[in-house]
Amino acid sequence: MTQTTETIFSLAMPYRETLDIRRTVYTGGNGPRVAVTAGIHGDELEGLYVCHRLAAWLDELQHSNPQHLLGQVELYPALNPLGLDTLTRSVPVFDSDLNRSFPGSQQGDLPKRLAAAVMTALDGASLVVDIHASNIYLREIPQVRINSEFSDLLVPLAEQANLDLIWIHGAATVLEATIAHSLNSRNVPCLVVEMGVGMRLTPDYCEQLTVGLLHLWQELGVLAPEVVLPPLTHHPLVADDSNVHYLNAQTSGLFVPATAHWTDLRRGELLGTIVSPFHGAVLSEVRSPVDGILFTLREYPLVYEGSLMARVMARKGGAR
């Protein structure tokens, strides 16, 4: 078992420095290759911590039982280093969403060149997991989002990832420029994980996903069957566009939550209120339209009319 750090993309910057995209590679036998990508949006940090936790686990395996790594693990914690350096969601200067630049082009601008290099690096992988952290406005329970076009292949994998929700959504043109759609279109299975909130870490969620990824790797033959892993503790609910309800603000103001995230709701139950900073009146109440699970909740309190406040999944059966 070996560990190396490799540069998959390098570009000279205007003032002497270079922009480098690096990966850490753990190599065991000739088994399957798997990869974890993170930091594609510069304001999403949860995936960076998952990469750390996986690296720590692999470091320990290298010390104790290196023969138990049968394949290869690649960790890409920072696909958008300029965004991470500046706490910016997009690629600075270009004001371009890197996750709308795939599959990229070697003759394009920086985001497209970077995307093309990542696609080349991930070609042939047996599984890629791309980790996101919503944004600074919304908090998400640990979930996998799957385009219905690829659900037959990806749902069985997602069910083993120790997460709380699988959301199967319809195809949308904008998603075709994401890393996940581009990889899946090239027969490289890619799961998109959303969890936590932007610019923060949620260690419990990261640990939950870390355990799920280790089980997935073992199922794929990357880890030896005799490796003893922490038990899976979560089995996902399944949502689709027919049972996900969006709650948008009816007025502008300050959102004050009245319930916790990841909560069983009853129809009409109060999720929070929108109040005015200028007087004492409650401007609007946000209530659940159905019996269901609160899986998205507003984190940033300032809202405008139409802002997304929450998402509720109407139950179709199953239990937490």
The other form holds:
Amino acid sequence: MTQTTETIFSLAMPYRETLDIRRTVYTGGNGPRVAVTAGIHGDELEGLYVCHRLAAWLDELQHSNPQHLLGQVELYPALNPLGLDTLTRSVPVFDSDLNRSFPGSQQGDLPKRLAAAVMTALDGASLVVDIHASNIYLREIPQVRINSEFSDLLVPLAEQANLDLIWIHGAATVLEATIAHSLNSRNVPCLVVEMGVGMRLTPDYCEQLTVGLLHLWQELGVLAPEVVLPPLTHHPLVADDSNVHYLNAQTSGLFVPATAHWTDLRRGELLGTIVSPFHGAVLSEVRSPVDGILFTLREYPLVYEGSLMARVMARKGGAR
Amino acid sequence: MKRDLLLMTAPVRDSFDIPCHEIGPKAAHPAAAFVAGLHGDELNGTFILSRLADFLNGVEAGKHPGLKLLKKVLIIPAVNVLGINLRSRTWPFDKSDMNRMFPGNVSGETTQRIALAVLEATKKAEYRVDLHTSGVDFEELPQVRLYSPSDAQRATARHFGLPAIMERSISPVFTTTLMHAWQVWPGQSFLLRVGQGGTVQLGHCQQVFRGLVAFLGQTGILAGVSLAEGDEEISHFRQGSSKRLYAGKAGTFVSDCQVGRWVRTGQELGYIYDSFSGNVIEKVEAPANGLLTGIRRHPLLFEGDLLLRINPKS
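Same protein, different form: I have the form predicted on its own, so give me the form predicted together with the partner chain.
Then the entire complex follows, led off by the chain already shown.
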């Protein structure tokens, strides 16, 4: 078993410096290759910590039982290093969302070339997990988001990832220029994980996903069957376009939650209020439209009219 | 007449509106709708449309004898009002691109609500025009962009009298744009790309202003327009005809070339310098004979940045 850190892409910047994309590769036997990508949005850090936790686990394996790595693990913790360095979601200077630049091209500007290099690097992998951390506005329960076009293949994988939710999106809402859609279109299975909140770490969620990824890798034959892993502790609920309800602010102000994230709600139950810093009155009460579970909750308190405050998933088969 | 497309509250500031001009005879729907400023840094379009509103209001007030508005015109000089004021391309609160929010949603995100109001006000117009510039790094020759057009649209595009008409296919990335949302409605839609973001380029603005007046004349919306003798050369470029040159080296790019010039293969168009040593590291030469339809304006180059685009005569 070997561990190396290598550069997969390098591009000259205007004044002396270069932009490098690095990955860490753990190589054992000739078994399947798997990869984890993170930091495609510069304000999402949870995936960086998951890469660290996986690296720490693999370092330990290399020390104790190196023969148990049957395949290859590739960690790409920082696909948008300039954004991560500068607290910028997009690619600085280009002001473009790297996750709308795939599959990219050899010709063109930095985001396109970077995307093409990542696609080349990931070609042939048996599973890629792309980790996102929502944004600075919303907190998300650990979940996998799957495009219905690829759900037959991906849902069985996602069920083993120790997460709380699988959200299947209709084909009409597909974002075709994402890394996940581009990989899945080229027959490289890619799961998109969303969890936590932008610019923060949620260590419990990161541990939860780390355990799930190790189980997935064992199932795929990357890790030997005799490796003893921590038990799976979470089994996902399933959401789709029919049972997810969006709560957008009816007016502008400060959103103050009245309930905790990932709790059961009754229809009509108070979820939060919108208040004004200028007046004592409550401007708007936010109530659950259904019996369900609160899986997205606003973290950044200021809301404009229309801002998303919460998503509630009606329990399948329950009151709608 | 000024009208509010929509009024919205803000968390700590006063409520704000997205205003538009409605000029000419009363009608259920405008004959022509002009939109700019979906991106808050695209100032040429906002300047052109505010001047067009002033001109047409003058026509209505009788300041231009001989000219008469026969049909209603709707003008939205800026959709991203807060973006203009804060010099931000995107909607400043959540940094979302307002031209990725169509067709909009009455109960969705703030920007989706604004998008819906813009679409509702404009979708039934016979002619719809969305003005853009390039980003702040690049300058576009004033041009009409057509997306998988009909022959009728190709013909109407000539009414603007701009030097270039460029056809493009519709990318799957752009299905949430205003242009795409318009395409499902009867009538014709045009996208104009004018110059560079972040500045007002008077020459380009005057050319496009004249183009919009000519367009209103040719389409019978504004009577009494005396049209140019047709001596302006209009080049029509089909999809795939653009030759793009990307920077082979990073550094500092300097060029004094103007868009709209015809250039020859091998003609020197600029230089790339090493930003530290000052050495010339690359002479930038025209990759083809043709019309220079776009050129890099920001001097600092990453390897791979688009330097220029040339369209060979078809």
